[in-house]
Amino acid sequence: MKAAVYYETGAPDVFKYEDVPDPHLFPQGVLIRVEAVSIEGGDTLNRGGGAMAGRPHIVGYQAAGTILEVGSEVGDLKPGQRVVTVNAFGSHAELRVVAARTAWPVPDGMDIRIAAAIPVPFGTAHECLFEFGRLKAGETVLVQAGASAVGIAAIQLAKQAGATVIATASSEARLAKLTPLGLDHGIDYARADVAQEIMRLTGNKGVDLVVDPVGGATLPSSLASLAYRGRISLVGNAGREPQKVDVSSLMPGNRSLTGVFLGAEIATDRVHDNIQRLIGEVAAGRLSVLIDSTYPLSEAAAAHAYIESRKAVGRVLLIP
């Protein structure tokens, strides 16, 4: 099969498309033919300096395809049956095998490019609300990175719940995208400070959450965003910088900081049964998927690199 690899970490131009060998089948996973990949924060990470599986490495959380063959134990799923999956890594290739358990059949008539942008941001953003961030109907919530995929899903499920949505982004455009999906307050966070727009708009009492993906930087606006009892949920490091942060503030106020890691849990009933859920919500049109933009699978380094641009509003694909 074909796939984008890299033997070793650092900048997008370390991708190679290669020839590899197939993928094995094992009695509990699923073999599929991979028809979209949707690129996750991880995945840069992942990239730009993480653990490799082995040389070459195929990075990736999560793509969606139809099922080639299901291992001796797979009972629930079948041949020619439509699935987006999520593994440790794997996804830009042509072929990928997961754990059966790790992987959602997808609606009949739903876009598999659709499909394939879901579990992980938006059980990431479930999970970060409701799961860990306990949040409220009346509340007002502050979504860090808006137009990120885990921003864009927040935006939507906050505003669901009864949530007052405020959200940051580099730009007013991108701003202006996240608006249909239940936006109430956009802020520019190059152009502003974040801590003191949050206490304009709430008449300085703060937020009740702050969902927060980047860190680094980023997560002190967030502890000075807070009001009283307020929660942060820290998810991911898409700053790439140490978390170097006092915490001090937090005792004053009783308010909290929890991290958040979806792999923890995702294999559990719980976490399994919603994500499922939240795709019937997606195909029925109650939740929407932002996709920014495709690039052809030999095209792995270009697509990255967008990525890191930090111009996209949603997520970037790849199609093998």
Ligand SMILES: NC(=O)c1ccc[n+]([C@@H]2O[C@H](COP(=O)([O-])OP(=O)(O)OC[C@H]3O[C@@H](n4cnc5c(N)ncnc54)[C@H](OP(=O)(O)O)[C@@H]3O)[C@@H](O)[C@H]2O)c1
The other form holds:
Amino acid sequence: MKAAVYYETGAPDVFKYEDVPDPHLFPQGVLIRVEAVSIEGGDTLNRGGGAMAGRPHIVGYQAAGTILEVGSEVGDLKPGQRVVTVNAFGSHAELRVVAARTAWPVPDGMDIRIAAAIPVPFGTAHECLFEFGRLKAGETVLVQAGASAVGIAAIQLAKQAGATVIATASSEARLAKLTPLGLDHGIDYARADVAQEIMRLTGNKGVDLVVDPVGGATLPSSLASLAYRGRISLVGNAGREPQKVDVSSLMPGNRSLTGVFLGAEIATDRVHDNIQRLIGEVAAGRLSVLIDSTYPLSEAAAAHAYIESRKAVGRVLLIP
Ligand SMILES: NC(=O)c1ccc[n+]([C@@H]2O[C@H](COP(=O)([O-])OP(=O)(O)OC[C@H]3O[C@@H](n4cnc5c(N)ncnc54)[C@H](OP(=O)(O)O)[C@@H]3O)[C@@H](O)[C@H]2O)c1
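Okay, that is the form predicted on its own; can I get the form predicted together with the named molecule now?
Entire complex below, previous chain first.
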């Protein structure tokens, strides 16, 4: 098969488009022909400096396609079915094998490119808001990096749950694309101090919950934006900076900072079933997936470079 591979981590130009051996099916796995690869935020971080499963390495968490073959122990999926799949690596290829547990059937009529972009961002946002963030109707949420895929999912899910939703992004133009998703207030963090704006918008109360996929220099503004008993779901390192924070404001305000990692629970019944439900919500039109652009798989380097230019709002896809 063809794949976008690299031999060393680094800038987007580490990608080479090469012939590599087909992946091996295992008894609990499914082999799919990939039809759409959703480039996840973690894929760019992994390409930049993450672990490699081998040399060459095929990066990538999320891709959708059609099942070609199922392992001997797989009972609930069958060849010909369309699925969206998640794994620690291997999406940037014409074929991939994943555990059946992390493959979700795609509803009839759903565009495979939309399906490709659902499980990780929506599953993660749901964990940040509800499982770990304990969000309740009437509360106020700050979504840092609102124009990220996790942010786009979090804005919609928080709004559906009856929260007031505030989000940050690096420009007004990026924020404008979030308003139709249910955003109540946008903060252009290139121009305004986030915590000061939050205090102004909330009458000095602060927000009940922050979803922070950026960390680094952003995390202090998340801490400074919290209300009494406020919570932070820290879910990423999009800022690519060391996580050094002063947590002294947590204790006097009964506040909390919780790490969230979807991968640790994605194979549980709870999360597996929730992701299938979220796919259904998108199919029913109650949640939206934003697709920014598509590139051929052979142009993975250009697609990654475009994402790192921070012009995309919504997913950039690779099509084998
Ligand atoms: N823990 C988990 O289970 C889990 C699951 C999914 C994702 N994540 C993590 O969550 C983060 C977001 O993922 P995603 O897929 O939503 O990302 P994405 O769609 O690629 O968006 C990332 C956004 O982060 C913002 N950003 C801030 N500082 C940045 C920097 N120095 N370089 C690049 N972008 C920067 C940019 O928006 P602005 O320009 O508007 O600031 C960018 O659009 C990633 O770190 C990812 O690894 C974690």
